[in-house]
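Below, in structure tokens: the form predicted alone, a single chain.
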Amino acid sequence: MELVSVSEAQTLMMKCLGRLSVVSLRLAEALGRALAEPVRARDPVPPFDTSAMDGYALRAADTQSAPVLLRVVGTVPAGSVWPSPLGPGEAVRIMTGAPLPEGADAVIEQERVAIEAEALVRIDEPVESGRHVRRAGEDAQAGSVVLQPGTVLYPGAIALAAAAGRGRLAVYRPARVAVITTGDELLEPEEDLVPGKIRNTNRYLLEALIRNEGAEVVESLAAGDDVRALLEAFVRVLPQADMVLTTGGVSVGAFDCVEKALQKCDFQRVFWRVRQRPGKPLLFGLLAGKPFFGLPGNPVSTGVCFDQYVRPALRYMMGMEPLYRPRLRAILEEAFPAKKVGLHTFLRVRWYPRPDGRIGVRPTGPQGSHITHSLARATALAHLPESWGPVSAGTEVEVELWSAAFDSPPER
């Protein structure tokens, strides 16, 4: 099978997905959920005239020969509502979020008033008609559209949903995704290595990625290099998992034991190696209908491949908007001569501010996909087109951000 580029892997493997089940919850329980229908609001948001300080409700126009005084004739706490219209020269005491009494226009603080007797106070400055006024429907109308489908319930989309009336939501639920590696050479991480064995990295790789995206492992198995124990794990993890990773022998090798199990299983190929680097090997397709992902054995091959893969696939199945990161322009300051062309490479980077008010990308050191340091220290990842030869410093280059974390600028 010929090899496909990185968007049309994508692009193939989408075609590929279908949407999970949507499940009413809570809104205490939906946190991290995607929503699956839109969120409207019951009321406006806020329901009423409200004050945004604790001061003075007043009628603007009183106060615009200042200074004056004016007569209060009581306090309303917030919760309650002031009985009757504010005459002339009136003026209520009034405490934050509570309604603003009918014919007040304005709320001076509380600091900017002086008391002259019991129920007096003075005012030194006019007053603009709207002054620490929150409007009714400021934040939302009645009926609108606060939240769309898709939206990823954080806590602040969480508090909007609560103000506008809802105590439950429609989201999807969470998938549930099958760990299986490959592999007689690998040991857990506590066991002492002997030789000829390595410490199963991309089990506790992929686990962490997978539940960090909002899904979750239904199981972790280790298969070694068997294809009778492969199929064995198949047959396990298949009726509970709504998608199924493995990783290693995905590729040529004599012991590569994928494909040889999935030849015995109700399997569609949709594509097997893409035009990348890391990852060349990735196989992707449908196990007993399902999302099934062959990822590649060097553990910055699997996580990068889950990065760009994975993920969006299991976005989708969840789904949550958008399925992709943004990609930003940002200035490589180190020259990568090992780009070859014919291959997207993916390049594990640091970024920082520049003082040109730019991205300035940096590589986390040798970008080999079995060095685990580069995928560990990467709070970005760099795309060099399939077309690009070897990369010059200060290039521009598209980045996506890891994370909101960034270096100094370095020293010149």
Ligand code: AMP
Given for the second form:
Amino acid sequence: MELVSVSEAQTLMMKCLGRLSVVSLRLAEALGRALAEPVRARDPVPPFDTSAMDGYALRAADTQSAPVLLRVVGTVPAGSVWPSPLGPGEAVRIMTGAPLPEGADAVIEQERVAIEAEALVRIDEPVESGRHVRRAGEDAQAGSVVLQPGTVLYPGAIALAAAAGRGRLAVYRPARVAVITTGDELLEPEEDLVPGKIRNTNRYLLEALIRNEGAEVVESLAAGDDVRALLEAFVRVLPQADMVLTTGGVSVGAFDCVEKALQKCDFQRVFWRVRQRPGKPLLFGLLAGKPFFGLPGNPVSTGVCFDQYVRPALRYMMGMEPLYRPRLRAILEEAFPAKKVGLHTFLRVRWYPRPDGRIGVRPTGPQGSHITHSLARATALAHLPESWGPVSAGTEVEVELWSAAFDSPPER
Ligand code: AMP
Ligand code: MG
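Show the other one: the form predicted together with the ligand, since we just had the form predicted alone.
Let's see the whole complex now, leading with the same chain.
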């Protein structure tokens, strides 16, 4: 089978995906989910003209010949409504958030007012109409769409939905993902090593990556290199899983069991092997109609393939927009002579703000796909296109920021 490019692989994969079902959740439960409906404001936000200050509501026209004396006819706290229109020469003491009395068109803050007598205040300056007034509908007009479908509900969006008068929202349910690691060499982290064995890194990497995207781990199994055990694992996970991930066993080794097991299943291969590094052996298809990723065995390959393929697939299924992170331009501050023409290379880097205002990036150290440090230290991923050869220091590259954490610029 022909190797495909990174963007061909992503396009082929996206065509195979469907959206998950929609559920109605209370606001308190909706954090991190994607909206499946547009949210409209039930009423204007704010619903009425409101005072932005503790002070005095007045008619701006009355103050144009300041200094003037105004008669204070009462007080309106937040949550109440002043019952009668304000007459000429009158003011109402008003609290922040209280509705502006009818006839009033401005508020003067209480610090700028002199109290002359029991119900008499002196205003020493002309007050302009509209001062310290929050207009009805300034934040949202009644009926207007305040949140679009696809919006991931972070705290600010949840606040806006509450302000718009919605206590429940239609959101996509989280994807249920099954993880199956292959490899007879794998032991669990707490086990003591014996000759020939290593610790299962991918299982925990994938579980963390899945949860990090707001999806759920429905099963996590280690199947060794046994085709029968792998088939049993597929049978076990498929009824509940929306997506199946395996790691290892997809290169061209003699014991590569994933392909052998898939041959015995209802599996439709979409692509196998991508012109990329790390992660060239990546396999994707539909297993019993469900998206299946055969991720390569090396932890860094698994991590990068999850980031570039599984993550956008999960986001699509869970209704989230956008699918991909923005790519920013950055300066690669260290040469990367090992870049091979013909393979899109994902360089794990750390980023920092440069004194010239641009983003600088430096590789995390050795870039071997078995060097877990390169993943653990990375705060961004740099894309070196397929057509590039060795890259010199100072080259502008595209990066995706993985984390808001950044380094200080290095000493020069
Ligand atoms: P494979 O594609 O199965 O030959 O695996 C490629 C490399 O990744 C081998 O060195 C494996 O030992 C290693 N590997 C496979 N699965 C895991 C895992 N779950 N955790 C850590 N290393 C792994
Ligand atoms: Mg293996």
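Numbering follows the first chain given and starts at 1. Since the structure is predicted, the reported quantities are computational estimates derived from the model, not experimental observations.
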Task: Where one rigid part turns on another between the two forms: hinge among 141, 187, 219, 385 - done: 141
